[in-house]
Structures are given as C-alpha cells and as structure tokens.
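In structure tokens, one chain follows: the form predicted alone.
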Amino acid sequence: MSRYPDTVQFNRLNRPIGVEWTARNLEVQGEIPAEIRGAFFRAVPDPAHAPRDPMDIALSGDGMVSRFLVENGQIDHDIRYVRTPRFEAERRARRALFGKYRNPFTDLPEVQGMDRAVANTTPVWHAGRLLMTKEDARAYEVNPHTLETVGRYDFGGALRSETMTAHVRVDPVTGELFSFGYEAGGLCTDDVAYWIADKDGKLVSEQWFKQPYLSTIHDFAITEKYAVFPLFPTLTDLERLKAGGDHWQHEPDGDSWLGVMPRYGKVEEMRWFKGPKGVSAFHFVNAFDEGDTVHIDICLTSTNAFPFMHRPDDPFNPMTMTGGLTRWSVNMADPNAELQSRVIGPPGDLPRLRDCDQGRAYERFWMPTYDPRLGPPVSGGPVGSCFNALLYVDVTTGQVLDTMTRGPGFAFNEPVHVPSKQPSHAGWILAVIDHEIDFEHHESELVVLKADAISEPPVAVVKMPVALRPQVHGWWVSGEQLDQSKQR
C-alpha cells in the first residue's frame, strides 16, 4: 500500500507518527517531587511504513522505545525505533516487506525466514539490562542511556526458547526473573518454555511443557511457591496461516484452563484446572498463596476484547461483553480440587501493582477502566478504543478507593508506580494521558499523581510538544538502577 489504511488501527490516536525525536527540559506545570529520579520507559508500536495488508493492526507496528528521564525536578523525553532486522530491511527497501500480523506465509520472498520481531509491547528491566519484548519473538536489548539497539537477547546464548513473553515477573526479594515463551519451538508449536534467571541475569533453569491447546498465553504470574499459567480459548492453526488467514480466532465455546506448578519445581508437577467457557483475559494483577490455596486476580471478560481475534462467523459485539476483576483460586492440597471463581472488583485492564507486592498477598493496585458516563471512548490503542478513567482499587474489599477522570475525549495509558523513600508514603503514579482535539489532532501530557489520592489535581503536568502514539506497556527504572546498568 502507498498510504496507511483509514481504519481504527491507523487513524485518530493510532495515526502513525514515525518520528524519532528528543526534547530537553520540558516545561513542567507544578513541581516534580525531588525523590522521583529515574526513567519511565514505554513501548510504542509505530509502523514506519504503510502496511501491505489493508486490515493490518496496531500490534504489527515497529517497536519504539520512549523514555521520560526525570532528575532534579526536570524531565527530558526521547523516542527511538528498535533496530530489529525487520525494521532495518524495510528501512532499506523504503516500504513494507512483511505481511499479515504473525503470519510469515504472507511475507514477500526476499524476507522469508527473517526474524519478524518488532519488540513493541513491554520494556523489561532486569539485572541492569533494558529489554524490549513482544511475545512472538525473543527480546531485543536497548541501551537505556542512548536508546541505541544492542541486539537480540538470549541470555548469553543460554536460552533455547524462540519466544519470550512481554510479561515477566521479577521477585522483589530474590531479584530473580521468572519468564516463559509459548510457541517456543517455532510457529504453531504447542511448546511452552518456563525459565528463571537469577538476580544477576544468569539463566539458571529452562523447562518445556505442552499446553492443553494451541492458544495465546499473554501473561502469567508467580507466588512465593508457585508459577501460575491461565489459558484462554483464543487459538491458532497452522493450516489457516498457510492459507493466508489470521493467527488468532477466539472459540466462544472453548474451555479456559489454569496450570499451576511449583515455581522451583519440575514441569511434570504441573496441575491443570478447568475454568469457565469462552472467557478471556490478557493481564493479571497478581497471584499469591494463602496456606495451601493459590489465588490469581485476573482482568477477566466474557469474550476476547480484540475485534480482530474473532471468527468471521462470530464477530465481536462490545455491547454484550461483560467483565470484572475476578479471583481464581485452587487448593493445591486437595487432589480433587476444582477451580473456584468469583468477581472481586470492577472491570478494567492494564493493572499496575507495587513492585514490592509481586507474588505476595496485597491490598491495592491501579487500573485504567472505561466509564460510559463520560461519553464514547476515544478510538486508539491496540484494542481500538481507549480507557477514560483511572481507578485505585482495594482488593480486600472490592472497593474503588479513588478515581481520576478528565472528561470526554481523554484517553488513559497504563500507569507506572514510583515508590517513595518515606515508608508511610504511598508513592507516586506516572501516566500519559491523550486528549483528542478532533479526529485529525490530539495532544499528550505526562501527569504525576499522588498514588493514594489520584483524584486530586496532579502534582505535576508535562505538556508534550509532539503528540504521542498510545503505548502498550511501561516500566519504571529508578535512578539507582540506571546507575548500575550494563550499558553506558
């Protein structure tokens, strides 16, 4: 195609920008607290060329790493493309060479067999390294100081899996990284790799197991004793891909599953528990142990929320989709245990947990949601519609403790939490908010909020000189962590 399609995946907030830029000493309205020092990294899909497929989606976009660098109350911003082989090949050709989302059979002959990675989903920080991830390929390491691409990352050649999730879990006590990859053995294989890297980034364990069906496994969780793998009936099929079809199709009558194994154990110890039919979730808040019972809190919906992941004979209908924060629980001491499911909170997605609560019993978290009272959602983001409110939720009571809204035409990206050095202080929330002025124009700002009082006016607002593309996920890296990074 010579121009971008006029679809929800490429217009309004999803309009491609394709510009790498740097700005120093951005104007701050208010005052950034002095204890906030570090970098807010964001993964931003932004296609550098018009796609070959007119029905292409935002998740196919080339990965850009965006960085807000905060120090001494001042803030800079940089954004750069991740220089994957795919990006470099299309840059040389000055046009798109790859075909449909996650379908290599639709690529042009000259790039057949090339790494299709776009590294556009989550910036991951561990052991002094910044990794840009997307679940259908290995990660790409990026220099956190210059944003230059270092190269594909495989833990020093130790990793066998061909893929790495965008949703790793880092234990706040041990510093270990827990990760996995599905389709680990290649396209449409039912192999799942589960691995652990120690606090220094050395791969110390990698085990493979088979999933019950060939599904997308976007996220997982850990507790102090277990690794937890929820699966949902959004499936792929090799013959469909060979025929030029879509990678994913949701099966509304399919079973969901929960796999639980000791986090330091053997995959042969995995137990599978059948869940409700047809449901879907992409992100989980947290998991934790309560005696012998394992709980995992899931942003569950009654069907898959991505319209392009539905079968042609079962099109997505947002008016019939329901959902809410749902807790799945299993008693691991009972050999006949069944999965217990109950709604414990409001609907929403892209949850943010305090890093220190990872894998432990917790009380509160933050999550964007959609409030229909504020008008129709702004079109944009990977799903095609944006959230318009931010919640502060107590999972022990199910209550919404506080809410931030900005009115019609505003879109909330996933927040990050910055801990305070004061033990009694709840810390800070950083988030990018977009405002659609009209269908052709929008503006963006970074807000700094009190974590336990998000409805109060922001303590600082940074108006961006250039509109930003919606991010997928983000990661806060403290100044102390940046000082100890592997790349300088």
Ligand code: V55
Contents of the next structure:
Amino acid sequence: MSRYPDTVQFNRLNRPIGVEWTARNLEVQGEIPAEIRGAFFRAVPDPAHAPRDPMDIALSGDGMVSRFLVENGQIDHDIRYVRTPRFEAERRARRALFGKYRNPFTDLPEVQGMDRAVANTTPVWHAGRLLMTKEDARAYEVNPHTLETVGRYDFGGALRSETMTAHVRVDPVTGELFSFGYEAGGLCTDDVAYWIADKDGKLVSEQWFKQPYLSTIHDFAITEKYAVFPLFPTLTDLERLKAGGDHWQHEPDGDSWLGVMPRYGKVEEMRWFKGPKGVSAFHFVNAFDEGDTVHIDICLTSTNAFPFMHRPDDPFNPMTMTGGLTRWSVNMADPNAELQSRVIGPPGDLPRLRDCDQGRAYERFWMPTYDPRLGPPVSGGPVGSCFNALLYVDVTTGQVLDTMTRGPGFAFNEPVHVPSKQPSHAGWILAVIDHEIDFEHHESELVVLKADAISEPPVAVVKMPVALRPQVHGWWVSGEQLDQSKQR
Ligand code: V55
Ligand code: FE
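Can I have the other form now, the form predicted together with this ligand, not the form predicted alone?
Full complex below, order starting with the chain above.
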C-alpha cells in the first residue's frame, strides 16, 4: 500500500518516485544527430512526502529538475530535488508540514511564514542562469552544471515582486527577458508586476498594475511592440482560503479580458478589451504584430480544464468541454477597438515554438493533444489525464501538417525544439513519452524526432533505466549557452 492517497494525483503515472539519480552514456537506439549539443531541462513535480491533505494535487509536488545532457551522440541524465526551504524543512521533519495547494492557512504553525515555493513548473534559462519557477513565489536558481540549488532569486536584490511567472518570454533579437508576477504584493493581492531584464540579466524596469479581478495569470506574451496579458475568470478569494478552501474556482459566467500595453511603455498605457465569458486557457503559443493589429494565439477551452479548479455547484464535465487554438486580435490604432476571436487550429496544450519566432509573425509550432480515437487517456500528469499525440501545426492555414502517436497507454510530455545548424533544416524535437505498462508500473523514454517529419520513426530513442514522473514544462539550452554560463 502506498502511503500516498489513492487518487489520480498520486497513483498510476502520478505515483511519486522521489529518486535522485545520475546515469551516464545511456543506451541510444538509433543515432542522436551530432549537431544536437546542449541540455534539455525539465521541471518535474514529485512530492517527497505524503500530503497532509488527502485531496492534494500534483501542482503542489516538490520540484525536481531533470536534465538530459547531449553531446557527440551521447546522452546523460540527472534528476535532483530543488532545495527549497519547504523541501528542506519537510525532509528534516520526515513528513509534510505544509497544507493545501496555495493555501498557507492550512500549514502547520512551525512553518507559518516560511516560503511555500515548490519550484516545479518551468526551468527558465536567461543570461546564463537556470531558474526553477512556480508562479506563486519567486524562482529558485539552480546551478545548471551541478544541479545544486543556489537559492531564491531576486535579480540581485532588485525585484520587488514576491512572485514570478513560470512563463517568461525571451526576445530572440534583443535577448531581453520579459516577465511578470501576479499576487505580486502577497497572497490574494490584485497587484501584477511586469518587468524586463536586459540580455545580461540586469533588471531594467519593474512596474506594477492592478488586474480587474483576482485571476490566475499563468502565461503572457510579447510582440515586437506590445506586452499582452489575457485573463480568464478562474479566481481566488481570501475568505475562502481562510476557511481552508481551494485557491482557484472557475466562474462560468465571468468575463475574460485582454490587457495590451507597449512593451517598453508605462503600465498606465494598458488598454483592457473584454473577451468571451467563461472560457479558460493556461498557455499561449505566440503573439505578433500585423501593422497596428496585435494577435495572440491561445490554447483556449470552454471551461477550466483542471477538474479541481471548479465550483462545487459547477463540477468539471470533460464531455461538454470544447476547445481549439484561438486567435484573439485587437487593432490598437482604433480607439473603439473590440476584441475579435476566431478558432484557427486544433485543440491541445503545452505548445512549443521555435525560439527565433518568439513575438514575431510565425507559421508553425508543435503541440501535444488528446485524440479520443486512440482510446481513453492515460491517467496522470497535473490535469489528471494525459495527451496521446503530438501535432505539427501550420497556423497560416490551420492545417495539421503531421502527427506522432504511440497508441494506447502512452502519454506525451511537452516537447522542446532544437534548431539545426543548417538554415534550411527544420531542426529537431525532443520529448519524453511515458508508457503505462499496468497501474503499478510505467517506463519513460526520450525520443528525438525530425521537427518537420514527426510521424517518421524517431531518429533516436533513449529508454530510461528509472521511470520518470510526468513533467510540467521544459527548456532547451544550447551547448554554447552552457559553455558561456561556465565562464560567468
Ligand atoms: C499550472 C501549473 C502549475 C500551477 C498552476 O499549467 C498552473 C498550469 C505546475 O504548477 O501551480
Ligand atoms: Fe504552464
């Protein structure tokens, strides 16, 4: 019997593993192209202790940083816990001390006021630093070479925001980091901090604005001219938290909003546009300018896709949820502009773009999806239900150009794109695929695919000697970037 609750958040694919391990020269079936050199970092939540709340969720799991290091066709893997104060305190106590997801009122007295960060969402790379992020707290810096935790990161003491998103945007031309934090002034505050760090990682601006309600702002986007903040009516409430309730509840009749401001401008220039009611999204593929019009491409669903973010009187129903890649557009030259919304592509989430397309007009991207024709989804991952296919999508036509599937029992994690050194080559896709053998056993493999031919057999498959827990997000860091960070 597992000491963890027998719920989808802790059983089957989500069974905690908690093993820190290192493997060198993993066996490669096929051949890893010689030009692929660098590190694929992944954020993997893995609760080190059985939760005090039997209804706890995967989003609360202690963050592990997983790293595939690739060079000369050879591959190593390492996975380590991020040494947050929370992880260290619970490790000393040999049990959970913190309570529910994002509800500090449920924590034991001995950890009241301690940083609740679990650093489990995205390994962000900027200016030679690796930051393990979680949107309710500041990031934790991890040494990318040793995977040792350096400590809580505040941009050299410059950052005021108490939180940092897991979804930053890096401009491919200027190298600047665009970032934000919501509940920036503390739990259940409506403050949002928006900041820019230059290519060397120096914080050059931080401004705060108020959001129209207390929503979860998971992602944002930039264009060459604008910073773009879509908001959805999944809200928090301090009184509910004090009563021991959940952080998030989706409001099916609530408005969505799009905030747009010049990316180098003042937050006072933010314009808010009303969007459709009741919809939800966590991830945006990209945003870009077309003349004076700003477009943002959203993995939109008709309701919040996390079953535990619903009101008791409006329970999650996967049968009635719809979704699709949706483009929101506003003409910033029109003082009376209204938001235009249209579906331009298939449903799915965890989209991945070429880094060089960030904030620019783009054509193609990769995205996991769930295809019901392949059978019921594997239970697991943060949502509780996994993707079973990977799509290569053309946003100019809405066409799915190619699809990779592995059949029933396989679960797809978010991929990364690795550019090729040859300009005409589409590059490579790396992704971890988890396989459920039976409810008690699973195995994981890393696949290397040709980015524009993902349905072809992988050019390389690396079977993991130890199963991996489902990841949240990942980040590819090139060998050159790693080398430069050694000299820092
Ligand atoms: C998400 C993930 C989180 C979280 C809130 O992808 C939202 C959505 C892994 O943590 O805390
Ligand atoms: Fe995310």
